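Below sits a lone chain in structure tokens, taken as the form predicted alone.
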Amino acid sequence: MLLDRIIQFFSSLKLTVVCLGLGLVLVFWGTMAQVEMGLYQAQNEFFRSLFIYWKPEGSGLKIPIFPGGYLVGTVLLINLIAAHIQRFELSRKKIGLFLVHSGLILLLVGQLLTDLLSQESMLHLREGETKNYTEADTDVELAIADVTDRDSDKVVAIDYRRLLKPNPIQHEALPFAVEVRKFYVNSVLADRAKDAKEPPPATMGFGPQLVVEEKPPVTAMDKRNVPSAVIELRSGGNSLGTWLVSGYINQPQRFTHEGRTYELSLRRTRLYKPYSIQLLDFRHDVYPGTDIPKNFSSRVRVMRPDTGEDREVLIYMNNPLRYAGETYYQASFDTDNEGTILQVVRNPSWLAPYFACILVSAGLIIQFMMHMMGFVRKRRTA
């Protein structure tokens, strides 16, 4: 029958065999193309994918040659838990290889888990600042704020991946719709001369006094993307005005429509918390008489008004806040020693690698030390 040939094939150890050797070509393949693609790019194309694509110089075709690390690391999952069920029979003799199969499983599920689930992001704080969010290191998003209250603004954030779209983005919080003329996901700025034939990117804000160049997208791990967009604003069709706004760009441009003020920005991705962070004192300790550093510390304020939670806790290397679901890890400082980076890290299935391997390990103990007591019976009698 058909479905006894499914199962059959999805059990087989050959097709074991086969997804292992294609995993360890993958991570070689992956691995070595990091020093072309940096680590994230590699990442989505060699391990985040069901497939490998080769992309032919001038045509935008996207052909498949090898599969990706969705695909081996499932089909690896279906076969070991259909072998696990075809021939695994619960018994004394075979709870070690239960609890061997059983760890492999969740493994699998728990990596794949990972990568689906966590997140990660930066918290730049300067001494006596407060924040109630961190920032996504490689995400932009469009942030257009209605700042004319003054107990609170209230804030439209449009992700980066809907500017590359080109339909206009209406929000029921925005009186207009945005159109981007164009994104550049790389970019400079430079002054524009004041004898310049060619136009201003933008007619309003910064726009008239700058020029944008747009740059090939980095993927190296010590380069950024900074990316630029051109925008317009309308609204009962009518133009607004056109603004450039940039991750060169701190500061917001404000502008009134309606008899609300509103403010532009491109920033980095902002992931709001219940709580907020203040950086009481930082501090770069080095050996003395040489600049070999000795300690980087970070005392930190942790204020949560809804539970009414107010202390200090420490952070240094080797010795990061856990808190709410989230990790923080003293990453770099700034150049001043009166600033400090933080690496925020959340991963809910961060404990399902070590279950795994506290099962692998009592299943490998337990079959041991069944085959060895079986065996020292054996000695015994003969």
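Quantities reported herein were computed from a predicted structural model and do not represent experimental measurements. Residue numbers count along the first chain shown, from 1. For clarity, a rigid core is taken as the largest C-alpha set superposing within 1.5 Å between two forms. Compared with the form predicted together with the partner chain:
- Relative to the superposed core, Ser59 undergoes a C-alpha shift of no less than 2 Å between these two forms.
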Given for the second form:
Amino acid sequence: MLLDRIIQFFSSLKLTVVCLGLGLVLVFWGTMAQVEMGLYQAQNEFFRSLFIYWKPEGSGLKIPIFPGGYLVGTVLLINLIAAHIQRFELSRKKIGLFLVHSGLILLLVGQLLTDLLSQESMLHLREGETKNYTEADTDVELAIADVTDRDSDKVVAIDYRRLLKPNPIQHEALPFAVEVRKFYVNSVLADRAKDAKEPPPATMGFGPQLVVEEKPPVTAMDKRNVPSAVIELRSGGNSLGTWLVSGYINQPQRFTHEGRTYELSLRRTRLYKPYSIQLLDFRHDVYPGTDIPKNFSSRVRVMRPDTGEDREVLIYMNNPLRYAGETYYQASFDTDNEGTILQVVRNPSWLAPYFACILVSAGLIIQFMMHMMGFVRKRRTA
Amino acid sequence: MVSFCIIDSKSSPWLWGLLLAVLVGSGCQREEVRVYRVAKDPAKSGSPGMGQAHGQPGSRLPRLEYQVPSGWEEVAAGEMRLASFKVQEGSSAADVGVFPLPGLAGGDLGNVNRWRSQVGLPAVTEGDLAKLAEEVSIAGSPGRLFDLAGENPGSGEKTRILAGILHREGVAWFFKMTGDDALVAKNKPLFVEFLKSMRFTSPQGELPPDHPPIDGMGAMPAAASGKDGGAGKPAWAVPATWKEVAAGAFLISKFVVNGPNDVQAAVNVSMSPGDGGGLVGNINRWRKQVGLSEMGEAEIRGQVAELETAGGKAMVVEITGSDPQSGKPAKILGAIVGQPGRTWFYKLMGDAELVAREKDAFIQFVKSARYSNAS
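Structure of the form predicted together with the partner chain, given the form predicted alone:
Below: every chain and molecule of the assembly, starting with the one above.
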């Protein structure tokens, strides 16, 4: 029967071996590809994909040539579950194997969840500085802040992926529509010559004084794309003007509309927290008489107004702060040793690999012990 | 068929769980527009914490003059500092920094408790603070000195912090020496003398209240920490329309250029030993002064033009942005002349149109400079 053959195929040990072999090749190939592509692109093309594609230059074609990480992982997961259900029965004798397989399934599911749910960001603090947000490492957002009120700002943050989709962007929180004239994934800004013939990229804010030049996107780990965009704001069919926003422009560009003041900026995506962190002290200790680093550490103060929590924590290499579902690792520092850069990871399934390892270890130990007991018993009776 | 039923019934929780996770995951990451309310950014309102970065336009800080104690080595000041020194004795080291922060800058209690935590001491109350403070003279005014010794909680090393605080005209001045306990204790009399030797001088060339602030009129450039280094002022041809004003402690020379409608620009000339922080570091510092963020080395080198001058090759850059406070267009025209063992920095900064008008005069001025060999 066809169904039986399908089940046979998905539960076969041969499929397991093939998947593991493909995984081996994939890891090797993907690791080597990072040299050319950089970490993020290699991760996306080799591991976060169903297939690895070959794109012949100039043809616009995408030809799948090898299974990607998602495909290999999913087939392996189905294979494990199918084999588990078909071959194993829950008996005392096979409890060890049951645990080993459950551990492996949990490891694969946990990895998938990590990939889908985890979020990485950075927290840069100068000594004495306090922040209640972290910033995404690669994502950017167009922030439109209504700064009219005395105590707080109302922020409408538009993810850059939305800026790439059809325009205009209208939102109930905005009294105007946002139209993206052009979005530059990577760019560089330069001064606009006074006698330049080309019109300026935008009419308002920094726009008239600058020119923006598109650059090919970069993928290397030590480089970063700096996006820019020319946006137009429209209200009631009228244009309020065009603005050049860019990762190179630190200072938000201010304008007034219907008696309220707004600030525009293209910045790294901010992730606000219900608590704040202050850097009390950053230490970069070296071995006496040398420049060889001995220790990097950040003494921070964690303050949470809603619970009244106020405590100090020392973050150093291999000793991160785990707080409110996030982990703060010591990642880098300012060259003047008065600022720290913490990598912030939110991974709801971070415990999955630990449990998986415990299950696999327990299963192997039980299986081994049962075999050993059987062997000893046999020898005694012999 | 039986097998199918088993798979279907038993695996469905896994598959549903997986499906749910995929949906939740993709939902979380694809939120396109977020609306939220946040408290005012303290960094922007000049309140405690960030303070105002030294060298930023708009900081109308007075200049500072002082006597460097023997055995202290003046080093590049860095972003938040007005001056920086290194003290080294064998394997022991200490660091001295001068930090001007507009506003209350976290309050004395907050800062002292932060420093106390850096040497493993418990926090104190406002009442205890008065008892801990030693009276000290800073620039002829009464200031407070805190001597905090303990163990660094991270490394366990014996550490001492000497911190002088002076509140003057809305600016909190922090003078801080940190390092090896014994070395800092030994240097305490020198530190006290250093505080006494401080002299504030007024910024030169007052600007109209609504004028884009001009760097150097209120604060020294971070990289130009060296005084004249014995080299003295180069011989140069100063354009007739430029008016030389007193340069202050950290500049070799300073000129003010007046434009129509009361707009102004200023030319600062400074010299620093070594590379003075390098081409990229200095241009990025200038970029920040007109509201632009840093660029990578390749991008910066792409925007720099080479210029042959009487004193060697100059790297010239033009940066247009706006004044962070008024939002009016502001421009910087900078030239960096590297010489053996030292680097000269020329910066014309102010109203964008006026700077553009003065560009040729500035280039001729930089080209005309002839330097003495002494360094």
